[in-house]
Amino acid sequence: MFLFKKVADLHHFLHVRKKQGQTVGFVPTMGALHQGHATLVRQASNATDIAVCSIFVNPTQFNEATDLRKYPRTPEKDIALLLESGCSVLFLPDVPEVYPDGQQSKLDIDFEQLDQPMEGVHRPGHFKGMAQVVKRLLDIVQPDQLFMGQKDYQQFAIVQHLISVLHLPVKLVMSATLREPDGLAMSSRNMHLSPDQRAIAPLVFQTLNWAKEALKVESPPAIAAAAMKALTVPGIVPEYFEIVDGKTLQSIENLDEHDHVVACTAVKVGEVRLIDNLEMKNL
């Protein structure tokens, strides 16, 4: 595996194997990797002939200080699960080398609104500062595929959308979420879980397939307002929970007249904030 902390050096090396005929698959990250991201490396690796993964913890999607500060970093381990995972090139930048002299790729475009409901209620901004960086590294790394997870459905759709509005030239490939055995889905997230916290953290997948079920009887906003009662037990506390048209991102009434439904939640475990989604609906 290659380790470049440059984009001048990442550059060169990705330009001659292009000349070469080879192809890239790319998957951004922002460390703290687990076999999710795993995955997706796994993927790049089968489907491409140079699987590059991006370390970059971007400061523009953080809304507190506190929390960039706080954000897991475990560079050694995550070298070791790269190379593992068949990665061939790790791009490591530091915040100049990605935003050079302070400039930031201010992205001018209208997201139709996809970054307005459930994480863009509480996490104001986010996406805007998740777009730019992606936008950025899709300019970087220059991969004829993009692979992310469907954990962060929403974000998936807001990228899906930025491809589409600029014209990227790359192919985006969503991975199921990875599940640890009694459901919660992996995350970076999940190592700050004290023992008490990570028993309780499956109520939310447990939560997501019952609405599932439900659905068949009930209409979408019942659903939706019985599974936040549902997630609201001691040491758990429920921050949203829609059932969404899965283009759109907007909460629906009728299961009926909607070709693409998901199901997205967010929830607070202590002081760890967990999200996760399950498809209702898929012709």
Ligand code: AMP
The other form holds:
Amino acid sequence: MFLFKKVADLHHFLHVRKKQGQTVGFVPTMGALHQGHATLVRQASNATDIAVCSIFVNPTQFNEATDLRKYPRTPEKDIALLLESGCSVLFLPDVPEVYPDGQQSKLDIDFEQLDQPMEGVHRPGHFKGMAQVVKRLLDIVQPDQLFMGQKDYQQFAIVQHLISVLHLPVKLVMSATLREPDGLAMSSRNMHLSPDQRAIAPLVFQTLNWAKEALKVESPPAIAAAAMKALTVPGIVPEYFEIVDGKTLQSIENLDEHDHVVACTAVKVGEVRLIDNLEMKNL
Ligand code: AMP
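Coords for the form predicted together with the ligand, given the form predicted alone:
To see the whole picture, the full complex is given below, headed by that same chain.
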């Protein structure tokens, strides 16, 4: 595996190989890697000739300075995991390398409301920063395929929109959410859970599964309200539970009027914020 910290060095390396006809798969991450990330890297490495993974904790997508400071950083462990996942190139830039002209130059894109609900309510400015870094990293790496997780469903939808409105020549591939045996979605943030918190965290996935069953007999608004109640237990504070159209991300009233429906939720377990989602319907 090659490691580059400078854009110019990465460019040079990729330029030579692209000229030889090799294809590039890209997995952007913020590090503290787990098996969910490894799956994305393996997918990239199976589908393309060169799997590039970036680790960059992007300051512009954090709306709370303490969250940015506390974001876990485990570089040695990350490198070991990438080595065993078929990663060809690790891109590890610092902030000035990604933002040579400063962090202010945000992308001016109409997200058509995709950034408004759910995470948009609870993390103002997050998606502007996320879109800014994804666009910048795509400009740097210029991959043929981009691999992102279903775990961050709203993020995926916004990146899909960004690629489409900017006519970027890259194929976006969705990777299924990897879970612990008890259903908890793998996340870099799980390592901050105490044993007691870890024990109750699977309630999130259990509630998503319950909602899928319950939707067979009750309306989406009723199920969403009941799910919020079910998630309100000692140690957990739910932020939202929304049953949305898979394309527009707007809450739905009636399951029959939509072909693709996803339930998305975010909860706080102590100081740790967890998000998850589950497809309710896909025709
Ligand atoms: P992050 O480092 O958390 O920004 O995540 C980097 C990429 O990994 C994003 O595309 C995430 O959606 C994806 N990802 C995070 N957790 C998982 C998971 N449990 N399963 C699959 N993909 C994941």
